[in-house]
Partner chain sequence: MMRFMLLFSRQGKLRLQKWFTSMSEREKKKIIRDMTTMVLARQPRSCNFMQWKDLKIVYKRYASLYFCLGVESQENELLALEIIHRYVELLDKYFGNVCELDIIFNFEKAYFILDEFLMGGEIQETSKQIVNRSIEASDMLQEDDISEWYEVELFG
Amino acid sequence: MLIVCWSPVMVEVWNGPGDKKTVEGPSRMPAPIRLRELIRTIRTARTQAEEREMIQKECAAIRSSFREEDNTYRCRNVAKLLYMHMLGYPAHFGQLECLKLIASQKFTDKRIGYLGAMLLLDERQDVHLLMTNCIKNDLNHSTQYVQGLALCTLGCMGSSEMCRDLAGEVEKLLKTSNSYLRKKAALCAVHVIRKVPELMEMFLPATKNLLSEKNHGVLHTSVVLLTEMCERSPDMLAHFRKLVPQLVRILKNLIMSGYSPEHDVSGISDPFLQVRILRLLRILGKGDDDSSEAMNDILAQVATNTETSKNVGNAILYETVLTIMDIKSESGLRVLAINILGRFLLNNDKNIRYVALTSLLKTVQTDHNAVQRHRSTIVDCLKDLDVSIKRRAMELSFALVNGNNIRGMMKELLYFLDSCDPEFKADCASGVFLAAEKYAPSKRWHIDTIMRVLTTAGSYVRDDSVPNLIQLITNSVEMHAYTVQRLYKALLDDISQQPLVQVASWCIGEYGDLLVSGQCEEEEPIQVTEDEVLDVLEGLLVSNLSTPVTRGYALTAIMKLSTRFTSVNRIKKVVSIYGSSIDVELQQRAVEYNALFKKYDHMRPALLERMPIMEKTASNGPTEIVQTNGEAEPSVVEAKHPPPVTQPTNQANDLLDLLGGNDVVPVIQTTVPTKPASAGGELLDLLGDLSLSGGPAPAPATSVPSSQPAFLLDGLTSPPLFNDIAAAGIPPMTAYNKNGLKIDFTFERANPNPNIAVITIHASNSTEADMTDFVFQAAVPKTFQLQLLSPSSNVVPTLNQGTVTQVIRVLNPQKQQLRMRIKLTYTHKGSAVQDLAEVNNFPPQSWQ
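Now give the single chain's structure, the form predicted on its own.
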């Protein structure tokens, strides 16, 4: 017999005696699945789409449960939501449910609620402020575990407002005798100090007894708290220096104590606490003799007694080394620290070798001799397969180079340059150039080394390597025959390395007569005819491997050989052919050289004679070459100016975009290497930047459209720029003074045209570091015309030891008030700096 009885809540089904079942009725939803079942279900998903479908279905069920205010399963649903959040799915709709769980009286609900708050809430959302009162109540709860939950949450995501409101409760718990709460309160205090530094003094009284605690957890968090306070306040640092003996005693007890199963990690007693204490000692001992003296002995004990067979011991030793290097330690202790790093280099662990190389690189300047003892081990690291280790080893190897080991170190580094990956070649080649220039034992060795680099990695060298090597060769008078012979042989073997080809072309053009005459004494001379040399240079002109710059070097070399070889007719033919080249630069050179053969043939030998010795005038930054007799030719002028000084025209026009562009005209930037061809064929049109009178070369001028005012062409057809300028009695002015960089303007008038104001800028640097890659740009309204000449240097020396000067010529035909916008870019202490300014306070005499 079957009897069915309905109830508002459940259905009872009775089939007879002893057989009664209760089934949930329509008024109650089915129980949601447990978290473990959800995890198992999600892991069975074979595709990402299948997993998303499962997550969306479960999220819908959780939302429905939240809407119905189901308190029974809220904790389970939030736990599942947190798991989905960890998988990367949105879970923001559970934020308010977390607050409801926190307000619950059940510990299980509070635990999930606080966990959810730490994961789903942060100070950017106003919702988190709603839990401030709950946290305050729980901080005063009678159960320590509830207090611990509140401390963890506040220390994890408390905003500055919450920290201000609850700092008093945290400070109170920091003084409690319960070690479980003290360690959590200490970490919470660290977070409070980071958010609200002015509350630091509130915790100062509570820190007095923290280091006397026996519990290692409290000790650890106390050291973290002291470290944070010392890093943020110099006053706190001075206050806590008196704790150095106590910290030394704690560290000594850790080292000397026997086996403790609670704190032992791989045979070392509480390495985490040891590392924290060492970091705090490093901060306290830095720059203080007394504190450093107090910790010297314990640092020596840690360095000698710590086991190095396990990674735990290596971590402690590494922190010890850093502490020794930062404080004012004894010389013997520093040698011990460097020897520890040397042992690290022999470790099989790549991470340990990397940190050892990085640490040695930081200390090589102060303890050079101690690091030199591990030179062979460091060089061996160049063969490591790990690219990070290789790079650090390369940087450290260059730092170890000096006059005593230059030959051996360069041999190893050149071998590394031959076999290293392309990503290393540029930095390695630059390092070799700098080291060779600084420590070269002889000029022949220097030239051989640079040529070896150009032969093996010529495509990766910096742009200034070509002019620097040309300057080196020019100054080594006794090596000219040897150098030109070596470079000629290199050209026969390989013409793919463009910097090498450019230097070789220049040398053959300068010293081709020495090559043909066979005057080399340093090695067996080779027999070369004039036609063979010209064949090689003509081959460069037609080679697909040659860049336009290389072809310019080759054509100029052929032109120079017209005064050194007898095959003048062949050279004339080659030059005339390229007068119709599609390469504008090559065509311009050929047309100008052709004019020398025709109209100015009587001056050709004087113009194409050998370059004089070139001197370096800048001790900092890029090298600038000064020509002593004022004569040059275009290929050498290219080598004269470092790339940062000569700005591309589009960079000058970029200033318009930054300055608004509608009412300003761009600066016309002068560039020395390229000269416009002139229909008139005048000599100054051909070589406008050369002075035939033996004086200094006039400032170069630029090609401008015919619609531009005539003064822009003055530099081509008139005497040197500064011969036609008269002092106008105009007071100087400061146009810019910021971040240690000062720009002063001085004014003069040009005699032929009173509408032209000549402004000289003087850039000075009052900081303790050079300002490199300095570029000054300017723009003026359209009613003016502006010409910006090349600067004297691109390095502004430190501490006002010199100035960078640059000339601006401004045409103001309407006598309007002068306005100018300037853009300054430079590199200072490794950081790129860019700034804009507007100058409107010019003296009236400068524009009236």
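Since the structure above is the form predicted on its own, I would like to see how the form predicted in complex with its partner chain looks, so please show that one next.
A lone chain is what you will see next.
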């Protein structure tokens, strides 16, 4: 007999038919190595590469073994695969093998198979559905441990489809008298409900007698099931409220009963069950007076009788406190709860302190006064070494700050800011700013606090703090000298913290005159010369530590000082140097400032004068003020359209509305903003003769009223740098186009006065109805003068059959950018229409 030994098949053939016993010939693969041996071997690997090689070899062997459909060693192989999977190696080729193991009759196979399924299979892969039938069979197995395996797997990783298919089986098992299975079925039901909430109803009947169980395992899982149902459905919650007395009884028994070895943990009987019951009571008692009352006594009992020497007792106390705070408990009980938390704060155990701080944070809103009593302990926790505790203490401290304790609290918080880790600094700085804003006892205190934050944590403050701070400083008029002095001194010490440097530069630019004049009431004034100040600012410009934004601030500050200092030449030099800076932003500024020196020197004082008091738009948002140039650009905001005027208002008021009459008009050389009372008067002068009914031509206003200031004061935008005066021929434009009404402007230059632009409006109507009683009104900023001639008619005919024309003459002596606000009124299809619009798109040639 020739034995060819290169494959098992060949061996069998040559042996002829007969018993199928496989011969362990030389070519037969050896039995797969045992699990523990594999583990031992892999652990001897000295390098990652060596380990990988071993794993790959073993995986190959396992793969072949799987291919051979070997039942005997499948279990061993899958176990090894699970080990390798834990080390981080791929094991997906074992998924189907797990399913085969589950289907096996042997308990060992099932055990490993289900474990493998839980580790390797996932509801994202369709293959997991193949388990469903096996699980169904096993749920009805004669051996409870097999049933247990099936329940466990379903309850841990069952997908929604599986849950739907098998919910009925779970429900059946929930009603069994076998407590081992009942407890597992309860948790399995919890999982089913989490995956498929609609199935919750079907478990309701089975919950009837769950709480009458004596077995703690069943009791515990039943409470979990009830909790899940109550959390998900208000109806269930209402339904289960009747269980409160029973739950109270069970809890009472647990506390009062003697030592029970089976459930004892450090002298406390079944703390896990106690905590779960407390949690369910919390849910049932919330918002319900009767239930809350029914549980008052037991809560007080637990709170006072629980042994607190070990963690387990504190765990129960913690849960009790949470329950007391959440339900409608009587005030005595609430005080008791907060005092427990206060005691926790003094506990040596860090965990307990942490938990106390977390809970106090939750209750600080509702029981503010009670928590305030523990303020000093909480503040002490700021000095704790533990990071988690520090964070909680910081959050809680900010929540406790109020008008009464602001000084003391801020002292502690600033000290904390000094010494805390960088991860806290940003949040702490923001918190300090917010608290200071709300409760500052005095302006000086406020500014001192801000200074402290900027100097100690300056690099961590948020970006929006800079504009907020600048606004705050501007509005504290009497503190300007003090503030600029302190900021200047801070700059001398340290120029690395950008927010500090930016705020300081801005202030020096604004209040540099106060700085050198040596007038300071709050503290000893320092002696500093203009040159020294300029040295500092120039130092910022050249320093490597300064960001481009900071450089911008510094340059603008230097420029502003040109109207406050006498050493203008030095400033001119600096500004012209930066005209060729490679930083585009800096270059543009320098060039514009240069132009200010050269061509527009007459405007420089007005442009660079003191900022007015700024209005805050939102408590946390940045203000509308643009700080990049020294120009006063207060509230030239978008036109706030007033509500349609139904009753005839004062003509002056109408025109005021046109210009947004809130414009703050700072008068030259003072810092106090003046009300625009004169504005209305002037407009009245200019346009007072305007006929609103399209009647005879008004008398044109020709002379400039003497009260009108000579310099531009409001609505300033960058003056044109390069005067490209186009050749004749100014292009027309559409000024307005809405609801079928279109208004075009055409231009011509008036002779002999090139400062007058003559604009003709052409109004057309594309709707199917005429626009009657059409009135066009216009207003311009104060440096302009406007003359409105009479319109051609006051009916704009339908469907563009004709236009209404009207001539406007605009005097623009300063060649400012032309802007106009227009008001249109007409009657259309029987109803009165009114609209306001701003016209900003004038071609440059019309006003240059």
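What you are looking at is a predicted structure, and each value in this text was computed from that prediction instead of being measured. Numbering follows the first chain given and starts at 1. Rigid core (definition): largest C-alpha set, two forms, superposition within 1.5 Å.
With the core held fixed, the Cα of L87 is displaced between the two forms by 2 Å or more. Comparing the forms between the two forms, the C-alpha position of H368 differs by less than 2 angstroms, with the core used for superposition.
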